[in-house]
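Next up: just one chain, as structure tokens, the form predicted on its own.
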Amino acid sequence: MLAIGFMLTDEQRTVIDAVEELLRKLKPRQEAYFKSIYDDQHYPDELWEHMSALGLFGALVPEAYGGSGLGLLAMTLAMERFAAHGLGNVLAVLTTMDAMAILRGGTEAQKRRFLPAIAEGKLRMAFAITEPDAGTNSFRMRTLARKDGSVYRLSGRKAWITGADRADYVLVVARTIPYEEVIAQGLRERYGMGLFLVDTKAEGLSMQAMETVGIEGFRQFFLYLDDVEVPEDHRIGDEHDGAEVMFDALNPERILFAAKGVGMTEYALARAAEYAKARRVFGDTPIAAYQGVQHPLARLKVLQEAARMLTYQAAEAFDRGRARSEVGLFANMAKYLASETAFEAIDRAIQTHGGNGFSKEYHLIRMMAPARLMKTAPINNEMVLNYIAERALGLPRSY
């Protein structure tokens, strides 16, 4: 781990040290964790409890609501270190982004109700925006929230919802005004969207596991909402302007996914270097001495450090309260570079291992799908490049 050009505070370095000390103690359990994550598709509850004990879920929660208020960069550092040990936790990312939505858009009563429990690690949160027929273009979603007195009734279908079976609540994005009506009235596409905290045990909510791979230790689900009753005090933000709150939460999500990519790259490069130094094929010279092995790994180390700097810069900009557009530009750049580098690093580590790269014993082949997924989710890298082209280069919108 380099990053020597980025001046971290003493508190932030303490976070790194605390996570590393924990992971060193848990090293004898790593193989058991990998078995649970990759064979059983179950992220160990024990790891969630350890993260809670370190206070990581309170990093973005102010002290007034039971958190530490250390900020997004502190959480970014922690998520990077977990991923660097092969233990990335996607539900932790989703819980953090949902906490940010509550913090930015919730009422005082909502903050006092939900944030302390999140900070203690007692509440796990999923996020539901994607639909089978409204993927990248979420504005066209059809899930509808109808006001009925003091409650909303949600009906519709969501897809690719990660960890819904392990979450206590799902932050559901739903149309409060149908898309067609919004367009007919000449309103912004994002208008008429609301955010709703839905209890995963709510009547009328059902879920069906999808046969997907790519999320370490968690499954993805179809969610079916059949007239699900949601109290009005579970709506986060304005009734028709929930998208504004949602965008405040999406930047942290992309930054934390970037941190995961940086950590995954570190894991891959460390395993590749370790193996290359021990592996001998022709005489007593380790394959690590061959430039054909060295140079690709060295190049990826350069890219990893660049991705790390972008990720830290994005997180710090968020913590400093910089404009959402500025944070968004760095968040998207970080997500792009970190995900591209992580995928290439896993691929190169497999190549370095030769045939052993395809053995489950070395775990690398099982990390290929999660690494590849980061190029597609939470937003695909083609859309990220569109965003960067428009915001950084002033090029015309291409979609």
The other form holds:
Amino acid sequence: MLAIGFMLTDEQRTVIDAVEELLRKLKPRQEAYFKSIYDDQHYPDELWEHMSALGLFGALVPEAYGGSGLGLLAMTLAMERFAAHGLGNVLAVLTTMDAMAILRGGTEAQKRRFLPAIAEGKLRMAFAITEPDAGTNSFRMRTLARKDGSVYRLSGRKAWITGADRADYVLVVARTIPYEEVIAQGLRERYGMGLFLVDTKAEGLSMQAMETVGIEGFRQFFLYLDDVEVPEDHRIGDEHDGAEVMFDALNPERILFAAKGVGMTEYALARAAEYAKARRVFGDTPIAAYQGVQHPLARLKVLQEAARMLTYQAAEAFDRGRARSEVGLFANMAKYLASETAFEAIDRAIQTHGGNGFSKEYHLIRMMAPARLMKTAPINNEMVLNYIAERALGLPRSY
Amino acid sequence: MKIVVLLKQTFDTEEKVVVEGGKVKEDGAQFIINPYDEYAVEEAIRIKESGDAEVVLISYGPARAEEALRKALAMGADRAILIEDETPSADEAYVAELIARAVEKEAPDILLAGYFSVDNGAGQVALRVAERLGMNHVGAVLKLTLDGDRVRAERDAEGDIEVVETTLPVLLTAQQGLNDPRYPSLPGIMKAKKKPLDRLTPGELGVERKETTQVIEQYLPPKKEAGKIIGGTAEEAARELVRLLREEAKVV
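Would you generate the structure of this protein in the form predicted together with its partner chain, following the form predicted on its own above?
Everything in the complex follows now, all chains and molecules, and the chain you saw is the first one.
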């Protein structure tokens, strides 16, 4: 059952069918994929290639640049389906977000240079904003981009950078004017920030894996930028007003994370229902017949559908070019409900499985960390609620 | 060059088959392109891609078979013909006669089909079509090479490979292993929606429904009994096994 009440276009339904068809075909490989993703922390390249061949990245790119121009909602539907099969792909989310930054904030030359390759799935992209001492308050970041003739020189340290080792480029957010100077000059704190597409093989860029758990098949990295030279034509958006482009790209990230949460919830509920129907504990009655088992799952189903509606609405608003704040409100609401629901759904599916919930064979326990992560990243749910309180209810800012 | 591919929409082989009142229940079932026909479609598209060919699909079945045809169009076929019948016959002679009439009009150089369909599994229709149209035929093809109107096919001969050379026009039936069928891409699917799909009725082909065979009943195979494990030393076990084979199974 897929969002019966939501008016999806024929093309969008086609995306769902095409992804389902692909995943049906890949079903014999599922255990191997799970092993690679959840045991070896390595998202299979093969799956990325299938996504590319299917034309999913092309969906993001307008026809003029070699894509099919289906938009973010198409990718949202696709990401949900992958996650519904336990195959959520965060690097695809980040690549989408960077693609949107180029599409919305890039020059014509940049679009012609990068978008066709993105459409073909040939470019994998990470995103680097977080620093050890600048997380939620990213305006206070210390990474500096210094103009030096026709190039920029980037120096600083980033942390929790997902999939940096598997990416061709990383979109780095850096200060073009130090935070203190901006404040001293009485400018807005978001002023003096730029976006730079940095080749992951660039001289002066090094990375070190962090010992974190929670991203399906990808590791997170410290990124060290030591006077990394970035050509001027790799700056996306205005030199000091990169935040404008960045905020445009953060919405798709939240929307696709929400889609991943909706998909994960579907996976958890399907597994729980399947198990409960087969499992008999007292006599011949399957545990699925007990209301104590049914009701929590039914309740999560309601929340999942609600999260799905919010997610599609946010993606649709983005595709229609609605105001960033409007998209942002729905993106944040979707991300909130989808992440809370996904975590609860995995938890409840484990509970339904009893001891088997902790057996690797049933995969659920391995999805616990990825489900939990979504409440914290890409932004924690408390900040999401702050945003909603401020923007939807007009309540004063508390921080 | 013109290639016609015979395609049947069948049950999803991953689906659980439910039999009710002597018939396979279709409600809520998933339907797919018969997997062997999918190899045939893929091969036709590869021939097209390596040279110049038109790929025409022909299917006989209910209206829902359009989904299977659209999928093959999305893979890269050019157009499709659906011989529509809401209560399709399972009589191979009749079905072959219908399809032969449609194929005849297209006059293909190559007729491709699956080795057999995974539902009825008779493997007769394509061969009967070739017979009616006087075409050469190579079955269970694993590898195909074309050179002008010369055809070289490697076929599965019960585990061995038989190499057959023949000439166009020819019917080739695809065996598993011939290729690895592609799945439709999003742009392919969108294009497929605009590709021509003609619907014909058996009447329009001038064929009267005449069945020489009928399906009387359908039932699931009996459940497998649990196996018997013979214990003891190797010598005791061997003796017991021979006794069982002789006295119970009566095979030696």
